[in-house]
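Shown next as structure tokens: one chain only, the form predicted on its own.
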Amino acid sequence: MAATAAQKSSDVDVLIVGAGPAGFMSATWLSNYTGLKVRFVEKRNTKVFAGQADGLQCRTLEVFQSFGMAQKALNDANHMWEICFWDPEPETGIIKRTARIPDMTPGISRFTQVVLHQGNIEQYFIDYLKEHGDNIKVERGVLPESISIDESKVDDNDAYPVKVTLRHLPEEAAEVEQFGHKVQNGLFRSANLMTEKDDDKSLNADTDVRETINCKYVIGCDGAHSWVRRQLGYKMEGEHTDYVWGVLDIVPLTDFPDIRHRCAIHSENNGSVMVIPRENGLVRLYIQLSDVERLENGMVDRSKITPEIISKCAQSIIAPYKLTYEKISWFTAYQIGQRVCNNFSANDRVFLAGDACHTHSPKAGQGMNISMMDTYNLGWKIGSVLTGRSPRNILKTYQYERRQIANDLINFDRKFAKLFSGKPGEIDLEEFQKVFAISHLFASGTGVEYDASNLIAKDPSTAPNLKEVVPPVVKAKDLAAKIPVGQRFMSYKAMNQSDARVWHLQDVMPSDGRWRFLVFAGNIKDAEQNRRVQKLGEYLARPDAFTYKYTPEGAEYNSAIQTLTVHCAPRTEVELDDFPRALRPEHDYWSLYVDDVPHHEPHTKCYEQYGVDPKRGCVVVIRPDGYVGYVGDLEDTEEVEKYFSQVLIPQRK
């Protein structure tokens, strides 16, 4: 090896591998837990231009909304508000238009799903990233060569025992075709891919850089061909359908009506067609391709597609209406894949997130959304621990959690393609369209329930692989019908009592690393609930309660676990001293909402939508990434203690 390729070391507390979507959701959490150091790979040397993912689900908007970077997407994208059947007439098998439904359930979130293309979306996680993570940095052109895990130092909370060596390509090395049939495997993936089939003697120049990284984490987020997975040895599980399907991003010319609603088009004997309008008047058509060549391996041969190919299969289907376009900005094909990783971590020091732990068809829209979501799950579990305020033992529900979501994902994914890709003669059409409105909630990714752990304090037998997570013992109770332990907080609107400004509850409670305590204190006028908040601010303002003691030393009161609280008194007849001060802290104007008529805009009755008695009120604990880990009574302070005794670091003596 020449002089020029230096063999440079250094620590870091996390590895990002692949500059993704998945990836940027990780260095984005990790951004805000300060003093943590943390690199960010990727081989190839730009952001995504063409095609790739191009929808984000309900779910994945209101996590956006908790870093402040909804509006952005909102703005910039196509809002899609409903779908369209089209089926073959029995009589002539021409197609027409059968039924016509909401996009999304109505009521499931305060967002809809919109379609805006990836490298918009990495672009925002970049600026996010330039204001509040300036030592978080995608470095382009650097691909890992190997990595090994010293397994006697995987529980010592200081130890670096992930070594990963860097390889700093030439620029030539790290480009990437966005368009045509270098796209590897149909989609275009971070590509931090080194094989021995490897011929290409730039990745191989002499003047290549090395460099040895000691990690304490690594987060190995680069795609279905992913090089991480691959030298921990774990293998994807699962199948390749026969379903092919080609892709075309085009500005269309059609005399079809619905070309600007989202549509799910059966023909009679040519195959099907989705629909996905798309922003600045471009729409994606995912086209069933049913006559393609073959490898021996029975795998589609990519090189013999073409977008004429692709196009005219899209012809054949839409018939009698007449499709071609003006423009077309990306083409790819694919032969449909749903499988499973068989493990998401190693030694919970590695971890594997978004496509290289699973793969699936497109078309439902989640591989991007089920993809930040994993490192969603992850980041700030991996940043409380590197701060030293969560035990290790919170790792392992990483992959407890979302491996069941993959498979429940692969399932889902299945009965979705069939019904889609079958023939109007070998499938119910009406059984599609209840299909597609019944999973809705599985779609938008508001109906993800985490199973009993830890993390999670519900009836444990609801939890048939607990093996290491275990939950704390806690009482049945049915306090917050609508609030499921184990689901994300849904958000509905209260007023704020200093200032009588309406907020959605989740835009009080920012992605930023705290958990919260949210009290529904009900209505203070009656006597017997206001000694009940009172005798709950009396426990609040103790030294030793949780609110002080995973706090640590120096830092402000809901710094680490934020106190707030709903009432439903009139909040004309109230004041802020009617509350202890523990749910009211000085000069803080933010922490005490009311559930009351506002002024300008519908009484939203978040206690009725929250189904929380107003003579009785509960308590409830939501998590750094907002689902609900636990819903109690007022008086239940113990029970709250011994829920954060498992997942917190005491920081004071």
Given for the second form:
2 protein chains.
Amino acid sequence: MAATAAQKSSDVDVLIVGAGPAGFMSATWLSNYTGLKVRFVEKRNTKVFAGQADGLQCRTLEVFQSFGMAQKALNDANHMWEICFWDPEPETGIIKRTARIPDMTPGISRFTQVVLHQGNIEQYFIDYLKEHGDNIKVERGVLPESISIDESKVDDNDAYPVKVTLRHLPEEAAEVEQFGHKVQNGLFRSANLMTEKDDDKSLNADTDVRETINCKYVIGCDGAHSWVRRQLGYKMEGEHTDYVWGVLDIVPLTDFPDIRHRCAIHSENNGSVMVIPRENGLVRLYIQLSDVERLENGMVDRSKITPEIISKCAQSIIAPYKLTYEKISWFTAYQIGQRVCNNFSANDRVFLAGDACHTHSPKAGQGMNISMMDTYNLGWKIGSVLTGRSPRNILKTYQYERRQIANDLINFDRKFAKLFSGKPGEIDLEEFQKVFAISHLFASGTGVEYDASNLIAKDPSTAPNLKEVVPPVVKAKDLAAKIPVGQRFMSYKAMNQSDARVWHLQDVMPSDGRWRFLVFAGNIKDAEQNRRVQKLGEYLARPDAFTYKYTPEGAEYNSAIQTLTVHCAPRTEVELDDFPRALRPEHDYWSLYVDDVPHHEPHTKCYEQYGVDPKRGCVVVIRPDGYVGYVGDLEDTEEVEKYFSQVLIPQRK
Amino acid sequence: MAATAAQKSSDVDVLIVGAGPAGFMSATWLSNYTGLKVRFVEKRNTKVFAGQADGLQCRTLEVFQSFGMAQKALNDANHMWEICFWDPEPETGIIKRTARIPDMTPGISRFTQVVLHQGNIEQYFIDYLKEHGDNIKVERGVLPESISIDESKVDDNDAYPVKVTLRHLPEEAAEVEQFGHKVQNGLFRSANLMTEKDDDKSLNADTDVRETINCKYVIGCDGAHSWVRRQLGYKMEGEHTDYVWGVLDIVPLTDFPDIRHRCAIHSENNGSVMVIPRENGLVRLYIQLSDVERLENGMVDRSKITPEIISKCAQSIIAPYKLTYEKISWFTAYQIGQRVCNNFSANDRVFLAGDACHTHSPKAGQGMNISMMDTYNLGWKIGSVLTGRSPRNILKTYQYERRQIANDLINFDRKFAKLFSGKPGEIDLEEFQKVFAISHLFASGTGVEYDASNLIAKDPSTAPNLKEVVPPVVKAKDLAAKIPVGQRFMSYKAMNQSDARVWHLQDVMPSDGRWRFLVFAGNIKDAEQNRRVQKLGEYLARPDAFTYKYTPEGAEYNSAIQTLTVHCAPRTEVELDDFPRALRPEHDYWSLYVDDVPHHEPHTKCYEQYGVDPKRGCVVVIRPDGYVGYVGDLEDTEEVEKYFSQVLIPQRK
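Now that you have shown the form predicted on its own, what about the form predicted together with another copy of the chain?
Below: every chain and molecule of the assembly, starting with the one above.
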């Protein structure tokens, strides 16, 4: 569909296609880069009202917190603290509680997993965008019709090589049929059982307005049947299984005692149920459907699945306990499949994220989380390149880092789904419980570790796909057992030296586009260590040091790379002036922290938690997305310079 | 000024005069009582933009939390964790840091003191009222002109005995001169140095509209020069001192190392400074002014006081450290005075609250807090009477309980101000530090303990003013060392039995107008204790028990008196069904808690914290405002019935 001559045309830095969680995370990140022109389009005309995804994992909450959004989610959500396993008693076949484990491994994050409706989560993003300048807004009822990349221009920073035609739908065509909203049909948005034709039906509506936009970058966050992916000709690889599951969101009436715990129930002969207690008394049930009608191609005939059928299955699995409901707010059904796209990017100009490049079963609460983490990985990279802070080659790391996670996800899900869908006689229930427990590190999102690249100063020999990206020029030292390079910087608490208040270190490093140079200064009461710290301070004060080199003339010190210091001398035995100016700029009371005993809460002993030697200390480079890029000694300033030279562009002559 | 014949007339349940913190707290409480008609008028046409009060004490934050508002304040505010004392060195006269203490005694609350601008706090209330139905709104530019009470009707529950004429000001007349907003004059709203004439100047403006309203109740929250108080003919008792203090809100430029700590600085000869670090890099300085011009009556000539004069005083006190500022956002000056009104209520129909009935020096951060706590005490009582839940006699306890606090405040302030304003040679600096430290319990608001009355089942012999109120019919037992009757129920954590999530117990008792009957059930694995719990459950299930008697027909169980249970049997060794239905209603998963080790945080051991014997347990009656009314044994149901019979009205035949 070519653009007509009369068509409106404009240039934009980024076009985000699809206002689901992945799209919103993109927009949220990009709103932190001043001066960008971002368009954000969504063909549906409202946010999600019921159903869909519902779990927020630990790492996602950490990221929300970095945007100041976690508290809302924590207030509104249900918090899950325990998983109960129910299995048939060998003698009677009656289900019994056989084990309890914490829902998340204690200590892996300051947050625990919470559950609430996707519509709330989208609202937090909408509120964030509104509060932060309102320069990026979702344009609803707008969908792309054509896309083309001018490959001759993809390496030109000033070019707009992606041309997209957008169509503005008349209101009725964009209206979504949502259960409890417009129609009583929860199946509409169930991607797993939908055909691509279903999803495209709005295309038959009468059109209103078309426009052409020339884009520097496009992010396709348009779901499992991604239009962007299809235009690029990329394929999803993987297969469907035979397992069919139904989902019910209900306010239950039941005598099952663990209805407010997360439960994994394997019945003897009737299949399995996963119980996910939700906010406002709701409970989500994932129910294995034993007897469903299928189409000729082996896929489920979704038109035959009703809430009554799903509920009946649930009742037979949970018997002898009774289960009915006071209210149903959503239902759907899906056939388990695990698929990953063969490519996440075209010329590092058009990117795919979220369901557009990986789909899998929803029970482990991974989909929405990994989708948001995709664009949390991508957003700052695009923002940095567009604002001239970073070279375009960092964009290569998006596919490199996130396809690995998508593959891990699919492998995890395959194993998990098989154990969950299997019959007690056929699978090992103890193994199931073990897999559940050890899966937490992965499922929480906190176990993610990116491979070596220019962004991750690790040993290149451990990275099988290194040829896809720019390799690291330096290698981190092993100076902090609990600050693994390539993983997110875990948050522990320290006290502000200037006012004795305790902070989670993550909270002094919000997601604002800045890099962090974190100095573990050690105990400066020790003369030798003090000398080392002073020497580092002298280096950082040099006008040619990275502290200045990557900061534009006239911009504030700390505005490109924020230097933060955590020392461990006794707080009351040192004064601010004992630290070099570079670590504690004049009239700056928010850069210097101490590991000491606070007045009002227990001592978190952050040096111990991070595994940093108080006599030696270390320096840590943290990416804008919170992942550790480099760890070295206080003297390793040359290495740090090399690291930055690969990922940042000097801003001064 | 009599109403004209043409004047609009209407009936309202409550008229709140004055939209400062006390007024907003009244409105917030009353918005929790469905169906009330509340008018809320304020003569100024905007909220406060700068200056004014700035401290939120622990108890105030607990109350904010009970309305779901604390998190916003905690996010926006500066948190103060330490006080540093600076005194002249005996040999040199140069100020040195002589001591540090925690800013609040650790352990007295789950919150610590925070500081932020009064305008933010007013905004939280505005947001709350908007989110909660928006049926109570501030009407700005509206002030009362006449008030009269028909004493023949004051005891009639259905009557509207208070007649008030309201005048709607034209916009200009209501405009407030605020520093940084309309005019560069911070002194405008400084009540302490203002004359009553100043405050009334808007009365000279042209009038627009008048109306008459007939009120059941009026709450005068109209500040130090309260119009309501003057109409009632009530007098403030107390005196002014000679000490004059200036206040500056600045972003400082200084080399004083403790500028982000709360500091009390006594210079040798130049007076004292209190440093209060604020949000957004601001610092408030309270500065003793040594040389000020006075009027003939001995009061300060405020027209002669400028920020430059105040700043110069500060510089001389803090020398040899330098102090200038980047930005000034407010200033004022006041002469210390401590005064309390002789009466807080007229016929228990018109009430005074906040500055309208007590004024004092601002340095201890008490004014705004005690003002809000006044109407937090009053709001639910008026709400309960108006909705027919409680007899009018509970209103007598407002003056009884709050005048005692006002007197304590004045005594505290007198001592504190004298020590702070005194010269190092004349006062004992060690005594000053001690008074500061022991004052925390009072200053935090957590030490408040109300005397015996029908609302507080304590020994009447300890209450000197008991004749003012209805005396208690029962006396609490000493079964919980850390649940003192008359004090607020301190919040510790317990786990929900149904989902293993940890809650602060206060958070399951929000300020919603309900009473709480809290059962410490003890260890029900003990057969004897279990028998006692079952017996209590049987009693509570009786249709004539208080659980039903005070709940209207058709209303939900728990809607008038919420029964909550905390047991201490091992969580995984008991099931929900082991507890009587009355303690754990069908399909209710939010009433039963357990003192056990949680998965993700330390065990708070709440039985130990509350001083409750696990083998005996106890029952606790908690008022809608969180104060403990009664403590007794599990068998003391007859006593509990007697208690409730004095403060609640049966709702069933």
